[in-house]
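Here we start with a single chain on its own, the form predicted on its own, put down as structure tokens.
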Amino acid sequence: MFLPTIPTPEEALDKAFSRAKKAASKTRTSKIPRQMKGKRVEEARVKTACQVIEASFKSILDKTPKIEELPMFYQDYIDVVVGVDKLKKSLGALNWAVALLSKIENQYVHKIRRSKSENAASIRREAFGRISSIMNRIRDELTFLDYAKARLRNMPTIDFEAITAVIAGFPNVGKSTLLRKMTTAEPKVADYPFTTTGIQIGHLERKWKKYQIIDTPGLLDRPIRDMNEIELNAMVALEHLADVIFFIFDVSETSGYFMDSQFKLLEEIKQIFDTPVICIFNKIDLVENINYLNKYIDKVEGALKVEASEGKGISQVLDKLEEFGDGKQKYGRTND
């Protein structure tokens, strides 16, 4: 979870206003002067009610993450999402918030004590018209933060230590029955912008290195220029993440996708990600035409043949995958 409960202004003022209140009951009961009395009461309010929010705000900002320290992909991620300047804007006001509270507690705080006891319930009235103005003043800034985290509630959990490979490839080609047969667990999903299922995200672990299997239904998986600037830009977070991209032809053509087509796809793929790309031919079984499938398959170098559905061909891909993660290190830096 991204970001902690936010309150509205309404929920913030009845619980800054009930501890006050409470403070107060307190403070008459205690052994203080009578005439000394009536200014203590509500100085307690005005210190309670401003304190409460401060605290409230100030534990918002501290449970949530420093944007900029964060990993490229996560900004990315929720500049996608909910926009990072937007989101900075929002909790700077409750930084804003704070401060101004803090000045009007010691201000208020002051008046109150320099004031004649009959006088200072009228300046805690004066205070807390102060503190609701503040709380309507950031109305829409918590109205946002309340939309965001409920946005970010299902943010992917990565592993940045792993090697990860993202899978490509048109719809039904078999890139999620890859994932399952690759790893050993029921791959994870979890949600990401504009994708209809969310990512599923698979671990092994060969020689004690980590690898991350990460298929994006609705990305990697139609033509660029069917995209929108919004997908396109989580393309590029995608980026972050990507060592190498695994991309996978159906050759039986079975899907409903020609293979010029699955080929124009993997070249718009290769003019966006910057990465080593590793194809894997799937569904061999289902070709009877031997020399169609080699014409294809020499296209391109290192080609994989793998029959997904039965497990064929699956420890070629783990092998090349090793293969790869052994000459690099995460990020895509290679060893010395």
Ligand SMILES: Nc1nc2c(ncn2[C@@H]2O[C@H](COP(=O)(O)OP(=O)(O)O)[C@@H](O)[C@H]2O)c(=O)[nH]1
Contents of the next structure:
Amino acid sequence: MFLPTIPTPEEALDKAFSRAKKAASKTRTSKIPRQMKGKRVEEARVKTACQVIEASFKSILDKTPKIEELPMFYQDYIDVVVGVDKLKKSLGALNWAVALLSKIENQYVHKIRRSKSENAASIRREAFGRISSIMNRIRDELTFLDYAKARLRNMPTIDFEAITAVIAGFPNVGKSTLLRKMTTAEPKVADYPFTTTGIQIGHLERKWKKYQIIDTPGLLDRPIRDMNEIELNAMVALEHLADVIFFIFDVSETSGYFMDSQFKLLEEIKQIFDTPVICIFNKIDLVENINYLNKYIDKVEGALKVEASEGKGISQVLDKLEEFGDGKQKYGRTND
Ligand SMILES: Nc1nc2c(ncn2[C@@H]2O[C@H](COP(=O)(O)OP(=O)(O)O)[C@@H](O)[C@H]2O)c(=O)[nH]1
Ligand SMILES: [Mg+2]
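Can I have the other form now, the form predicted in complex with this ligand, not the form predicted on its own?
Following is the full complex, with the preceding chain placed first.
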């Protein structure tokens, strides 16, 4: 996302006080009686300083999407990357500052109006002191919002109307190859927490239905019991996205993983995800003894045999996906 630029306390104060000065000089040249001017000038400075910061914070709050209105995937994503509670609390601090600044504005404008001319400047200085201290009180929150802005800048762009398949399987089993063969354009790469290369998102359309296929290197390619809590959360965020999981086996075991451990990973993923899984047996070209293979394939319902690198069997995978898509209607779902 999508967070607007966040000022430091110094930047916010600089802007507020320099605008206040300009407003004051306008007041000085206006046609009001000389003895009134001192008070008017100080009043304008207090008003402007408060209003400049209020407007800036209100604009940040307006431009920031309501977290609870975002699709669940993004809520999970934000939670994993920066923490939803912390983000809400920091935004709350801006609200708090706006409310307090508007109170100070009223209070000190009144004070100045009721004061003697010669006291107006010191009342204004007192107001400026309070404004500065408010900005200092929310320093940590501003720092955090700036950090969140940077961390959330490259969130994956997900099409929530497309039927979504997420690819799982050990490294080198052929996940990226399959993704490339199934989709037309080069897959888009987006940041994803705890994946070094980012997730890859490919798109395709069949019979006017949109599909997207997501490959998650570093996440759905290793034993789940090895993951820490944060990684688990990052992975579970995918559950909100996936309508179906493609689990890829490398039947040749040339990737270095035995069929037994590949089945174990499949079982772990089935336990975590409440999502239908389609098993795809890849690299069948490298297997001489097909009988040996059947012993594994027979264990799995609706298994597909492919040679991803040559595009063999891909059309069956697409048919399966489409078959799956037939039962699905997706209209701008946000929370499910
Ligand atoms: N022989 C053979 N090699 C394949 C097949 N599919 C993928 N590969 C190769 O396996 C290696 C790993 O594939 P890749 O798609 O990068 O695996 P990933 O790590 O799961 O994304 C690459 O060298 C591919 O060319 C296949 O069906 N047959
Ligand atoms: Mg890959």
